[in-house]
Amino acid sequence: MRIILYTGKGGVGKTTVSAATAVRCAELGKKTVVMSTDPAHSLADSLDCKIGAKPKKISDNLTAEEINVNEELKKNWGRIQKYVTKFLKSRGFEDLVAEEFAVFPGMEELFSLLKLREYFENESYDVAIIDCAPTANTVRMLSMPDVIRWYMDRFFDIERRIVRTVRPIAERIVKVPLPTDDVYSSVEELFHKVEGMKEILTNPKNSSIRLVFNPEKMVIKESQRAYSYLNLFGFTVDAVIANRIYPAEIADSYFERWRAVQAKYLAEAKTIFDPLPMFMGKLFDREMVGLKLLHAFADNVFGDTDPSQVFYKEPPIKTKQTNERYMMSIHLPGTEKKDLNIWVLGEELIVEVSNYRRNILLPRSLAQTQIVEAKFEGDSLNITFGK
């Protein structure tokens, strides 16, 4: 099954674009689902129905769905979320307050996505469209894995004995609740579902990530920055989509000066997300709502292209042995040295770029050594290892 998922800031028009690209497959004869994981869903608005929680027939070959978070949320979290909320409202916090904190940022977008799992699994659909949350949303979202196995490693099997052995005695003494062996069986079943759902994610030959911005400064800016964070966490981005692009059309003095600050950034996009393909969408004189005009609109955006098809398939993260040495490569387009930190800690590379924090666990053949050298060139940041 083909995965594509949408993402890009707040009002770019992603959903608009994510409709259009299924509605495209669709005509194109795969079987298509689109579904919407923003908590915040537009995904009815784009194509002009009613849609909800469980998937709709919209036309031939296309099925719409809009995840119902806290379902979800409950589903996958809430034996877990029960206990720390006991646990929170145990050491002093309001009902409502342990509940907030009971739910961690991503966790929510994060669930909506395990539904994709069980469509992959079960062949359900040719492809599979996914309207993200904007893109801080959706970067922390692609990242909670990586959090989850670093405890799941670390901490997980040595905790859960610890507590087996000292909970009859410690709950009396410190009038503490403490896990149950039930609370670990869920956060065990958790970890394997969401470890599945990254192996999937991170194929390039199945799924892709695809940015959705307007020609603005702030706009690409932030796309370059989730550019960075999405490479860095493993996940492929195959194409970028440039949208509400003045059209030529437009006669009129005041909009002139808008053409040309637009024609600047897009030559600007093309520079900072090269070699990637650059498909851009005009702005329309309406709302591109409903089957026909989603259609009109991949007409302008895609063209004779399928849509479905993966554009680009270099992975982020690439590995590579120069005689007795390793070098490890990441592209992060964008990144300066000042917003950057690198060191190893026992088998583990760590890697921050700005606000993100990476724990990659380094292959065998990496893990006794140590990094000789780091510096960029171009956009990649290369990486060194030695003795």
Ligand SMILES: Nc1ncnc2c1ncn2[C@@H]1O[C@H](COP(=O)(O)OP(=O)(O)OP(=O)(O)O)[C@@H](O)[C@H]1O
Contents of the next structure:
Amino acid sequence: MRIILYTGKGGVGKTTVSAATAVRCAELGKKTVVMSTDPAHSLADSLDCKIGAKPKKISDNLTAEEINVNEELKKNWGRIQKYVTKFLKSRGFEDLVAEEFAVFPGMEELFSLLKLREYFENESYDVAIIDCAPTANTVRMLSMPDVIRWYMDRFFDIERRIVRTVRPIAERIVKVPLPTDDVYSSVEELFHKVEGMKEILTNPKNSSIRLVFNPEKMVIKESQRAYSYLNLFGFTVDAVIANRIYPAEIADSYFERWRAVQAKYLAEAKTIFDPLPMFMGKLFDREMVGLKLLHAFADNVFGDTDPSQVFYKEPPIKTKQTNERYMMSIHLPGTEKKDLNIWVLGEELIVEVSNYRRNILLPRSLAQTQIVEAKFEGDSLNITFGK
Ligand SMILES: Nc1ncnc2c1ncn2[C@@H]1O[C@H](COP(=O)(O)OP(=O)(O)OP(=O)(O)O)[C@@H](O)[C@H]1O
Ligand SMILES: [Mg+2]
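Next up, the form predicted in complex with the ligand, please; the one we just looked at was the form predicted alone.
Full complex below, order starting with the chain above.
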């Protein structure tokens, strides 16, 4: 199953591009599902029909669903949430606050993506198109599996063992409810699911992310940052879509200026996202909703190109090993030295880009290794390890 996630700044046209891509894939005879993980769903408005949390058939090959983020959360996190809530309440938090704190930001959307794993394993569809929330939320959602893994690797087993041993006495003394073993089993089960999903989503052969933007300064800057963060977490962006481009037929001095501004930013975007293909969507003279207009939008953006293709396959993180040296290259376009921090801790390389941190597990052979050199070459951060 081919998986394509669309993200971008608020309002740039993510939902429209997602729906149009899905309409086109279905027209090409591919069994397609389009779903949105953005809690502020607008897929129904875009397709101009009612959609719910259950898959809804829209046309011959097209199914749509608006995932109920809360329901997915309950399904996957319910038991754990109950425990954390109980724990927080025992520490004096009020009911509602405790319940809210028992969910980490990004988690709801992350769980809604677990559906993808089911679809992938059951080969339910040829193509799955995901209309994601705006960039910051999407990056947070996609970095969650790493955060979970970090906790699992370090603390999970130890904590479970300690709790098993000390529960009978500890609960009486500290008066804090300790997690029962089925809470741990739930965490473990969930962790495996999330890991499996991450594996699918970071495999450039079947999954890609696409950034939708408008040719404007702030939007491009945000897309560029998102591009870097996604690369840091190992997700491959395979194309970008510039939307709302003023078409040549607007012959008017007022828009002439705007066209010049857009041309400048489109040229900039080409450099930033090179070598990714950049598709263009013109600004239509009406809201692009309903199957007919989405078809016209897909024509304008993709022409004869099949949008389900994988347009770019290079993984953003590459490694190379020679006899004594191990090299890692991370594609981080637009990242400046001042926003970057890297160090090795035990068997991990820790990379911080602005507010995001990733712990990358190094091969065992590199234990007690050090960073010999780290420098930017072009848009890539090249790190050399040695003893
Ligand atoms: N190229 C275009 N021409 C004309 N109208 C467009 C175009 N692209 C998007 N629109 C319209 O702009 C509105 C916003 O688009 P859309 O909902 O796709 O943006 P979004 O990025 O998903 O927004 P949000 O961040 O709120 O989810 C919709 O009414 C859509 O029909
Ligand atoms: Mg939207």
